[in-house]
Each structure stands twice: as structure tokens, then as C-alpha cells.
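To begin, one chain is listed below as C-alpha cells, in the form predicted alone.
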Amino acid sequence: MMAWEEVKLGKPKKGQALIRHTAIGLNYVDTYQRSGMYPMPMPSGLGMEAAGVVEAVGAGVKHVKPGDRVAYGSGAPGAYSEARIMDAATLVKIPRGISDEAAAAMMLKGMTVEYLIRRTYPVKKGQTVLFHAAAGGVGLIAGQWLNALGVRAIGTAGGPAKVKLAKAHGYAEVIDYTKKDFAKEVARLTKNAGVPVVYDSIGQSTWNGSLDCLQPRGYLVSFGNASGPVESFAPGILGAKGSLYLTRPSLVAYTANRKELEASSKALFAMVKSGKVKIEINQTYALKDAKQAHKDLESRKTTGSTILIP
């Protein structure tokens, strides 16, 4: 359940820093959190993502300072506000030439997309991989720097409305998995080979089909639960269908310390300045209308990024 609540801010604490929201990023984990598939402690704020100016600083933050316009896409919930209080060290100054609007869309999504291909399964020029949702926010951004690298990128999507859009943002080849099979049209696609690392965020429904698209030692890199978490396996099936290799990574982890997450914020910042990786903003709606956005998200009406206006 999701109610509007006012609260009193007080003053940011010593490495805390006051943040007065311009516009916040609505994703899925957003919807795993309320429906408590993740569990946390109530009454708790929700969103993870955001954009804004610092209002004040607490004792020993340096690194940003009242008036600096910035953005956060990891740490604790509470981005579903018009202000918060929070932990200083998760923020990154927005630099020119980047919209409050285009940052709050793009921080949780595309640090996800950096670590995901970059240092979870580094791709290569010249592979070919599978990115499951490729319509939605982190699939768009997917699909066009995976193009920027010279990787072939498989896309799935629902709906020819779905596939011409990823098509339209670097995917080589995209399946309408409500109209075909995605494991028997990547063997299609590969000559039988299967890929190298397949990401999924789709989670329960995709699961097995995912496996069936991997070559021999293949990565299956499931990263979040669209459709549901996946149920209890035996991991020997990752060694039938050819010593497959398991993970399920978190930007949390992979920006745990201030070195990481400046890095990766860097390099997703670069690749959005360059024109490589533009941030596509297809749904716009009122903070107080989340409830409507998060229906929209779970019934898979939206494609791209969608974002809330205080």
C-alpha cells in the first residue's frame, strides 16, 4: 500500500545531505519492494532513483555542496518525495548538457546496464548475447550500447508495437516471445550455437528458456523478477545443460564503495554525452500518482523510462 504522508525534515547529519527532488525514476524494484517480494522494514519510503539540487549538507561532505544539481540511482529507499534527508556518499553531480529529467531516468537503469555488461559479463566486439525486455528502460539503454561496442544484441519483447522500438535502439535482431519461442529462434539466429551470457530480468517465466539458450560454460545473469522470482532448482541442471554459470548481481554491490560508483555514473554519463546511449523518457506522471504508474509498469504498458514530477 502506497499513501502520501507529510513529514518534518530537520538537518542533514554528519555525512548526510538534504535533497529537494526535481524529478525521480520509477523501476521495477520499486514494485518488489511495495508488493514485499523484497522485504523491508514498515513504514519505509519507496524509489531508488532520483534527481534534484543539494539544500544543505552535514559535516563532512565535501564532495557536494547546497545548489549543486545531482542524482542518485542506489542506497537506501525513499525517492518517492519532494524532499529527503539521506546519505551523501550516493551522490553524483549531474554535469552539463544532462536534464535533471534525463538523469533521474537513467541512474539506477543505466549503471545497471554499465555493470551488467561491462563487469558482470564483459562482452566483446563481435559476440552476440540475449537481453531479455528490450522495450523497457534498461533494455533501450542496453540495446544501444551494446551496438556502441559492436555487439551483436538479441532482444525479446511483447508486441510488434515493442519489437520496432528496441529495433529502433541497436538491437540486431528482436523475438516477439508472445508470437514465438525465444530459445528455438536464438538457436535459429545462432546456427545452434547458442550465446555466451544471457541477461534476464524477467525471472520465473523466462527461466528455463533462458538455460536452453546458453553455449557450453554460458552465463545466465538473472537480475531481477518481472515475472515472478524464479522457484527452487536443482542446481544440477546447470551442469546437464553444459556447466553453466549462475549469478544474480545488484547495483548495490557492484557501486558499494564511492571509487565504484563514480566510475560507473562516469562512464554511463560519457556514453549519454557522446550520443551513443540517449535516454528515451516515454511516460511522464505526477508524484501523487504512483499508485497509476506502478500499474502501468506491472500490466507492461510502458516501454522506456518513466518518471515521477513532485
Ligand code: NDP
Contents of the next structure:
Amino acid sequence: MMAWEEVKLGKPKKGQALIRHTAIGLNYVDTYQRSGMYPMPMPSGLGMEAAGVVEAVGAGVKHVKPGDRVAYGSGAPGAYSEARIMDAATLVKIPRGISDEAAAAMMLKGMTVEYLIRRTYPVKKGQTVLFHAAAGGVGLIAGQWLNALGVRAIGTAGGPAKVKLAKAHGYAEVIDYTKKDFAKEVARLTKNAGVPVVYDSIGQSTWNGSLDCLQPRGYLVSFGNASGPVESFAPGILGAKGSLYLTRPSLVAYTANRKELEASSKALFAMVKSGKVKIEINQTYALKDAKQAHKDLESRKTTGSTILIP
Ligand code: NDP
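Form predicted alone done, so how does the form predicted in complex with this ligand look?
Following is the full complex, with the preceding chain placed first.
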């Protein structure tokens, strides 16, 4: 259950910063945390991504100071707030030319795309890859970034409007997986060769089909569960389907230290500033309407990024 509560903030301690939010990013992970799929100690704040202004810093904080425009997409939940005290190590400065709204809409989703396509399975120019939920927040950023790298991206999306939107954001082909068997379509589009990597954030409902799309020794990058968690399976299936690899990555492990966080956010900001990746904020809600935003996200009504305004 989500409820609005007034809390006293106090002063930031060593290594912390007090940040006043200007825009907050909505992410699918927020729904997993709210529902209990990803258990958290209760009561807890919610929300992983936001932008704002630093109001105060604790001892030892050097990389940001009061007045700086900052954003974050990892760390402890609590972004659904007007202001909060948090670990300053997860904050990066927002470069000039990028609005607070865009920063709040891109940090978690964009750094996820960065690590997935450059570090989990580094794509190469000329390859064909499959990326599910192509019209979503992560999906629209991924299509544009893959296209900029010269990769032929096949996307999946639910319904004709989303197919059209994904096609306008870098995907060479988009399969409506609510109407067609996407594994068969991938076989057709690749002349039965399959793809070297599937980026799958849908989980339960796409698991078998995604394995079927892979070339021998291909990679299944299972990074989310929008349709529910993948059920347990026997590892032998990976052998039977062609000596496949499986990884279940998360952004936290790919931005575990300051160096990785800075490199990831720098690469993202560079893509956005170059104009090759546009951040599409297709829904804006007042923070007090977060419940409705969750309903819309979970019922597949949203496309691109969604922000909440405190
Ligand atoms: P999206 O905007 O992509 O929303 C999720 C989309 O999933 C929906 O719009 C819908 O698109 C699709 N979907 C397919 N089946 C279902 C279903 N049964 N119920 C609901 N949605 C469904 O969300 P985000 O961009 O915030 O995140 C995308 C995914 O990436 C999520 O699964 C998220 O958990 C994951 N993620 C993982 C990270 C990691 O590091 N591991 C980090 C960031 C995100 P359609 O109607 O087109 O099918």
C-alpha cells in the first residue's frame, strides 16, 4: 500500500546529502517493490530515480555542493518525496543542456541500457538483436542507442500504436507479440539464423520464446519480470537449445562504485546531448497521484518514460 506521510528530515550526516526533488522518475521496479515481489523492510520509502537541487551536504562530501543540480537512478528507495536525505555517492551532476525532467526520466532507464548493450552483452555493429517491451521506458532508449551503434534491433510491443512508436525510435522491425508468435517472427526475420542476444524484461510470458530466438551459444539477458517472475527451470534446457548463456543482471551491480557510476552516466548524457537518443516523457503525474501512475504502468497504458512532479 502507498500512503503520503509527513516526516522530519533533519541534517545530512557524514557522506549524505539533502536533496529537494524537482522531478521523479517512475520505474517498473517501483511496482515490484510496492507489491512485495522484491521484499523490503517496511515501512519504506519508494522510488529509485529523481532529479533536484542539493540543499545541504554532510561531512566528507566533495563531489556535490549546495545549489548543484543533481540526479540519481540507484541507491536506497525513497525518491517519491519532496525532499530527502540520501547517500551522496549515488548523485551525479546534471550537465547543462539537460533538463531536470529529462534527467529524472533517464537515469535509471538510460544507465540500464548503457550496461545491457555495452557491458552485459556488448553488441557489435551489423548484429541483429531482440529487445522486448520496445515502446516502454527502457525500450525507447534502447532502440535509439542500438540504432546509433549500427545494430539492427528487432523489438516487441503490444498493439499497433506501440509498434509504430518503437519503429520511430530506432527499431528496424517491431513484432506485436500480443498478436504474433514472436519466436516464429524472429526466425523469419533472421532467415532461421536466430539472434546472438535477447534482452528480456518481460520474464514469465516470454521465457520459452526468448530461448527459442537464440543462436547456438547465444545470450539470454533476463533483466525484468513485467509479466511475473520466471519459474524455476532445469539448466539442461540451456544445453538442449544450443549451449546458451543466461544472466540476470541488475543496475546496482553495474554501478557499484563511483567510477562505474560516473562512466555509465557520462556515456548516457553524451548520447542524449548528441541528439542520438531522445528522452520521451510521455506521461506526467503529480506525485500525489503515484497510485494512478502505478496502475497505468502495470496495465500497459504507458509508453516511454513517466515522471512524477512533487
Ligand atoms: P516499461 O515502460 O517498459 O513498462 C513495462 C512494459 O512491459 C509494458 O509497457 C508492456 O509493454 C510490457 N509488458 C509485457 N507484458 C506485461 C504484463 N503482463 N504486464 C505489464 N507489462 C507488460 O517499464 P520500464 O521501462 O520501467 O522497465 C522495463 C523493464 O525493465 C521492467 O521489467 C523493469 O523491471 C526492467 N528493468 C530492469 C533493470 C535491471 O537493472 N535489471 C533496470 C531497469 C528496468 P507492451 O504492452 O508493449 O508489452
